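There is one chain below, alone, in structure tokens, taken in the form predicted on its own.
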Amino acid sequence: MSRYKDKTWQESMRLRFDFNNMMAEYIGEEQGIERKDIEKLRPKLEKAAEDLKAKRDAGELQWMDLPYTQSEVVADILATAEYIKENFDTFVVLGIGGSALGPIAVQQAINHLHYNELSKEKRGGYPRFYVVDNVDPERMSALFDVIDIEKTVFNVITKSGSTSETMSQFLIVRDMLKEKLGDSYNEHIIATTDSSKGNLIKIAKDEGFKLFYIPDGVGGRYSELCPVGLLPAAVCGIDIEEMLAGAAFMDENCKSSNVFENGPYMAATLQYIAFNAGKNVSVMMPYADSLKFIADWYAQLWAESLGKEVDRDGKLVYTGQTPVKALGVTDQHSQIQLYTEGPFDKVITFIGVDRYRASIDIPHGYGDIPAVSFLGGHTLNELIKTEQMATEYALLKAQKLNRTITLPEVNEFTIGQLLYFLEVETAFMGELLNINAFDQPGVEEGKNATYAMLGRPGYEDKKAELDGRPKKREEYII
């Protein structure tokens, strides 16, 4: 039996959410949250839970059901991953936003921190992995200096098939592959897109690309647990069935509408109360390099979901909490000064790990220098965990709100839990703010302006609008 199916093992891998340092009895009444503050919100919290459940039951939130609905596609993904492993040296994701941040975060979390530098044997025979999530021409050019495109599979990920950045990369790669390989070039491209709408689905079917579909009701930033993230993970040897099992385990453990029994709901409730008290910055600070890019993924999830001009009633609200990413202990030497002594405008979320996957002893030395010699006999594991606890204490002493999510260890099961926890927290926060956490109208204006300036048909009115904007004054350019 696979370990992730063992109930005892599952319980041993349960995430813990510690919010003591958000509460007034620990951090002080001036900044802290009192239990009565939560109790006063009970009707609102219960309605938010009911509304979220109603949306899920109506099929509007298919991302919540991904742990249960993908047995067939998982089998296809695993077969495709095995084929790629046997026939190619490199796998490249062409995508942006959730199509890139999720795959990067999971790869960094689960695989070796220098995965691409390992020999193929040490990688278990799996291909090297790259994600191109920008259109900087130097970066794109640099990629072709380190890969052999004849031995590379490119995974083009865009639900709409009209994402300018991704489709421009696709056009470049397609042209290069056709020049090198002729008619067989299509064997080197996999498309992940909508099953019926958009441009990429038509192109993929016309040109014979291998296809994976992004389910309806699954937006980019909620898509890591569908083929968007599962295929890149599987190609690199990550156990995607265990990831999905972890997400399902978290889902089962957050069924209650009582926030004191539901970690993601309580997390959102505390953020909501803190936000209304002026804490408009949300810092995520993992204490593990493996989790570094979880903070990047979270930044998009939190910002794009919750940063909204209007609420569901059309009222101007200009709401949203700004996410900031940090890394412990690195950013103790760059950001913590601000967090401890700066304004009371932040909630800091630590992500800790009970058991790291390596242990390194610190040797004894320099006995005549006590400020150095005291480290001998300890381990780096002790040091990083002690520094996390010390930072939590420093913030507590300064009455700065902080909370901690702890993973027993970093593996596919706990990462599946963590991703699902943060997605549900975000969705519940959206309900509390009465905004749509699943659209991104503020992104569209920039996209439309780009289309117009580059001459995309159908955007002539936007081009005229841009042409009519005030010209820049020379005296304001130094």
Contents of the next structure:
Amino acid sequence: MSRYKDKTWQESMRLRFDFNNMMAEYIGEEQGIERKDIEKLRPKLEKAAEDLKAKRDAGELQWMDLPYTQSEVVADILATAEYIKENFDTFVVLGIGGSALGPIAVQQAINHLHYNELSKEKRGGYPRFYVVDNVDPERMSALFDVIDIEKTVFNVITKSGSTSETMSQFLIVRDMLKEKLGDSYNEHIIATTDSSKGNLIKIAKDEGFKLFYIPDGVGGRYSELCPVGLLPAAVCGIDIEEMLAGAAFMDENCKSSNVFENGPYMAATLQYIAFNAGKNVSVMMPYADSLKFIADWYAQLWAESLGKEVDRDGKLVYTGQTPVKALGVTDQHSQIQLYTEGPFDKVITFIGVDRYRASIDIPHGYGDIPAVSFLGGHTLNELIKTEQMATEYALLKAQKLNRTITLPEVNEFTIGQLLYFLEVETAFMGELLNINAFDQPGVEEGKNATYAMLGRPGYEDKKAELDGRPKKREEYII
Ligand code: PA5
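Here we have the form predicted on its own; I need the corresponding form predicted together with 5-phosphoarabinonic acid.
Zooming out: every chain and molecule, the one shown earlier first.
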């Protein structure tokens, strides 16, 4: 039996959410949140829970059901991953935003931190893995210096099927493949896109690419648990069934509309209260290199979902809490000074790990220098965890709000839980702010302006609008 089906094992992998250091009892009345602040919000919280449930029941939030709805597609993904493993050396994701950050985060979390540098044997026979999530020509060109495209599969991921960056990457790769391989170029391209909308779906069907679909009700930044993230993960040997089981486990644990029994709802509630009290910044600080890119993924999720000009009633609100990425302990030596002594405008979320997947002893040495020798006999594991506790303490002492999510271990099950936790927290925060957490009009504006400037048909009016913008003054350029 797979370990993730064992209830005892599941329980042993349960995430913990510790918000003591958000509360007045700990952090002090001036900055801290009182229980009565939460109680006061109860009607609003219950309504938010009801509304979210109603949307889910109406099929608008299909990302919430991904742990349960994909048995066929998972089988297809596993078979495709096996085929890629047998026939190719390298797998490259072409995508941006929600189509890239999840695959990067999960790969970094689960696999070896120097995965691509391992021999194929040490990678378990799985292909090397790259994500091209920018259109920097130097980066794209550098990729072609280290891969053999004849042994590479490119996974073009775009929900809209029209994002300029991704489609440009696709055009470049397709051209190169055609030149090298002739008619068989299409065997090197897999498309992951919407089943009906956009241009990629038509191209993929016409040219015979293997296709995976991004279901309706699954926006870019909520898509890691659908083929967007599952295929790249499976191709690198990550157990996607366990990851989905972890997400389902979290879903089961956040059914209650009582925020004291619902981790993600409580997390959002505290952020909401803090935000209304001027905490405009949300820092995520994992104490594990493997979780570094979870903070990147979260930054997009939080920023793009919650940063909105208008609320659901069309009222101007200019809302949103700015996400910041940090890494423990590295950023203790850069950002923490600001967090400890700077303005009271942040909530810091630590992500901790009980058991790291490696243990390293710090050797004894320099008995004559006590300020060095005290380190000997400890482990790096103790050091990183102690530093996390010490930083929490320093923030507590400085009355800076902070909270901690702890993973017993980093594995597919706990990562599935974590992603789901953060997605539900974001959606619940969207309800509390009364905004649409699933659109991104500000991003669309930039996309449309790019189309117009590069001459995409249908964007002539936008081009005229852009041409009418004020000319820059020379004296302001020095
Ligand atoms: O979360 C989102 O919707 C966005 O960040 C998109 O993922 C990003 O803009 C890329 O869009 P697409 O997948 O349509 O290429």
